[in-house]
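What follows is a single chain, given as C-alpha cells, in the form predicted on its own.
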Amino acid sequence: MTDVLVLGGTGWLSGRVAREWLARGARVTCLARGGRPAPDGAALVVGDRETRDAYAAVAAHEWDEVVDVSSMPSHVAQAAGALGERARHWTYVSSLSVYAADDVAGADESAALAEPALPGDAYDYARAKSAAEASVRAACGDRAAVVRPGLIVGDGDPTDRFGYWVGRFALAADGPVLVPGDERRSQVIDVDDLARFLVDRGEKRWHGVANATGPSAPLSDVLRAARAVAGHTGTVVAASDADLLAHDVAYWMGPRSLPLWLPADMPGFATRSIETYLREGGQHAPLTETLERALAHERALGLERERRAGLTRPDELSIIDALGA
C-alpha cells in the first residue's frame, strides 16, 4: 500500500488530493492544525507548521509520497528539511504567479521566476512560491514534481472568484449584469482535474515542472457560458476599463471587484503554455460541467450572501445606472 503524507489535507485542494489518493487505495495521513476533519479514511496528525516540532510525529516514517501546497516559504523549507530524505517522491503545488513577468503570451515553464523571498522580507506571493520551489528542489532534486496551477475553479472554491459569475447571472435572472467590455483572456483549471494530475505525478514518481491550467480563452466566452448555465435572460452591460476604474471597480479579486478581469498590461498571465500538462496526461473537464457544479455550490451558500470577491448587487446596479445603461 502506498503511504502518502499530505501537508494539509483538510482544505479545498489538499482535501481533494487526499480523497483522490484514498480512492486509489493509498494509506493517507494529513498533517494539519486541526479544527477541520481529514477526509474519511485518512489519518489526521495535528501539527502547527509555525512550530519547530511540527513534523516530529511523521519525520521517522518512510513516505512514498509527500504533497505540499503551502505558500509560506518557511513552512516549505522546514518540511523539506525534516522530511525530504524520507520521501520517495515529493509533489509541490506552486502557482503560475511564480513567474517574474506576465508580458509574453504563450510562455512555458522555462520563463524566469520571481526572485525568491528571503527571511524577513515583506510577503509577496510570487516570491514566496519561488523560494518554496527552491527549497523543494534543494531537498528532493529529481524526486520532486513542481506543478504550477493557474486559477483553480469549481465547487467549494473559497475565494469566490469563479463562482461569482455564474452566481451573479443566476441572481440577476432577467435583470442587468455588469461585465468587462474590453477583451481579456482567461485560463482556469477544474479542481478535480488538478487533483487527479497531482496524484498521477505521485503515482508515476514523475519529476519536472508543469504549468497546470486550462486552454487560454477569451474571458467573454467564459462569461457567455456562465450566463447560459445560469439561464440569465437580462441585459449584459459591457463597461470599458476606463469606466470600471472610474467607478473604483478592482481587478481580479477581492471586494468591489470584477473577478477574473485583468489589467491590459498582463498579456501573458492567462496565456501560459500547457504543452507539458497535456503531454503528461492532464485533462480538462468541460467548462459547462464545472460551471454547473459551481452554480450548485453558489446556490447552497446563498446567491445574496456577502462575498469575498465581486460587487454587491446594489453596487453593481448603482454602477450600471451611473453608466446610463
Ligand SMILES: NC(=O)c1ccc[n+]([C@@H]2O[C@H](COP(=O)([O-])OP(=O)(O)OC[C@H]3O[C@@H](n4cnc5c(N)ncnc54)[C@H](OP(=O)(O)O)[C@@H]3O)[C@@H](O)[C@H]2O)c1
Given for the second form:
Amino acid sequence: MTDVLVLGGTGWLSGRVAREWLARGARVTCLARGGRPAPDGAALVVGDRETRDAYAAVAAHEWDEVVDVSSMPSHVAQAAGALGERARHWTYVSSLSVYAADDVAGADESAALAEPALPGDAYDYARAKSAAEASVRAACGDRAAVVRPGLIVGDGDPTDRFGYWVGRFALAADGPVLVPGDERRSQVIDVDDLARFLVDRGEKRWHGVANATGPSAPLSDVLRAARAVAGHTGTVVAASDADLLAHDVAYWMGPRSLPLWLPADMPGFATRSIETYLREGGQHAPLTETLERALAHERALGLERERRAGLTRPDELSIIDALGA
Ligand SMILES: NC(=O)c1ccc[n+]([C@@H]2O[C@H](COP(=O)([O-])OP(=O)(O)OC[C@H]3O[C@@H](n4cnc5c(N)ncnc54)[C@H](OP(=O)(O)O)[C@@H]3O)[C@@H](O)[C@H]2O)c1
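Let's see the other form, the form predicted in complex with the named molecule, since the form predicted on its own is already up.
First the chain shown before, then all remaining chains and molecules of the complex.
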C-alpha cells in the first residue's frame, strides 16, 4: 500500500489531493493544526508548522509520497529538512505567481523565477514560492515534482473569485450584470483536474517542473459560458478599464473587485505554456461542468452572502446606474 503524507489535507486543494490518494487505495496521513477534520479514511496528525517539533510524529516514517501545499518558506524548508531524506518522492504545490515577470505571452517553465525570499523579509507570495521551491529541490533533488498551478477553480473555492461570475449571473436573472469590456485572457484549472495531476506525479514518481493550468482563453468566453450555465437573460453591461477604475473597482480579487479581470500590462499572466501538463497526461474538465459545480456551491452558500471577492449587488447596480447603462 502506498504510504502518503499530506502536509495539510484539511483544506481545499490539499483535501482533494488526500481524497484522490484515498480513492486510489493509498494509506493517507494528513498533518494540520487540528481545527478541521481530515477526509474520511485518512489519519490526522496534529501539528503546528510554526513550532520546531511539528514533524516529530511523522519524521521516523519512510513515506512513499509527501505532498506539501504551504506558501510559508520556513514551513516548507523545515518539512523538507525533517522528512526529505527519507521520502521516496515529494510533490510541492507552487504557483504560476512564482515567475519574476508576466510580460511574455506563452512562456514555459524555464522563465525566470522571482528572487527567493530570505528569512526576515516582508512576505511576498512570489518570492515565498520561489524560496519554497528551492528548499524542496535542495532536499529532494530528482525525487521532487514541482507543480505550478494557475487560478484554481471549482466547487469549494475559499477565495470566492471564479464562482462570483456564475453566481452573479444567476442572482441577476433578468437584471443587468457588469463585466470588464476591454478584452483580457483567462487561464484556470479545475481543482479536481489538478488533484489528479498531483497524485499522478506521486504515482509515477515523476520529477520535474510543470505549469498546471487550463488553455488560455478570452475572459469574455469564460463569462459567456458562466452566463449560459446560470441562465441569465438580462443585459450585459461591458465597462472599459477607465470606467471601472474611475469607480474604484479593483482587478482580480478582493472586495469591490471584478474577479479574474487583469491589468492590461500583464500579457504573460493568463497565457502560460501548458505543454508539459498536457504531455504528462494532465486533463481538463469541460468548462461548463466546472461552472455547474461552482454554481451549485454558490447556491449552497447563498448568492447574496458577503463575499471575499467581487462587487456587492447594490454596488454593482449603482455603478451600472452611474455609467448610464
Ligand atoms: N487558490 C488558487 O487559485 C491558487 C493558485 C495557484 C496556487 N495555489 C496554491 O495552492 C495551494 C493550495 O491552496 P489551498 O488554499 O487550497 O490550501 P489548503 O488545501 O487549504 O491547505 C492548507 C493546509 O495547510 C494547513 N496548515 C495551514 N497552516 C498550518 C500550520 N501552521 N501548521 C500545520 N498545518 C497548517 C491547513 O490546515 P489547518 O488550517 O487545518 O491547520 C490546510 O490543511 C497553496 O500552495 C497555494 O499557494 C493556489
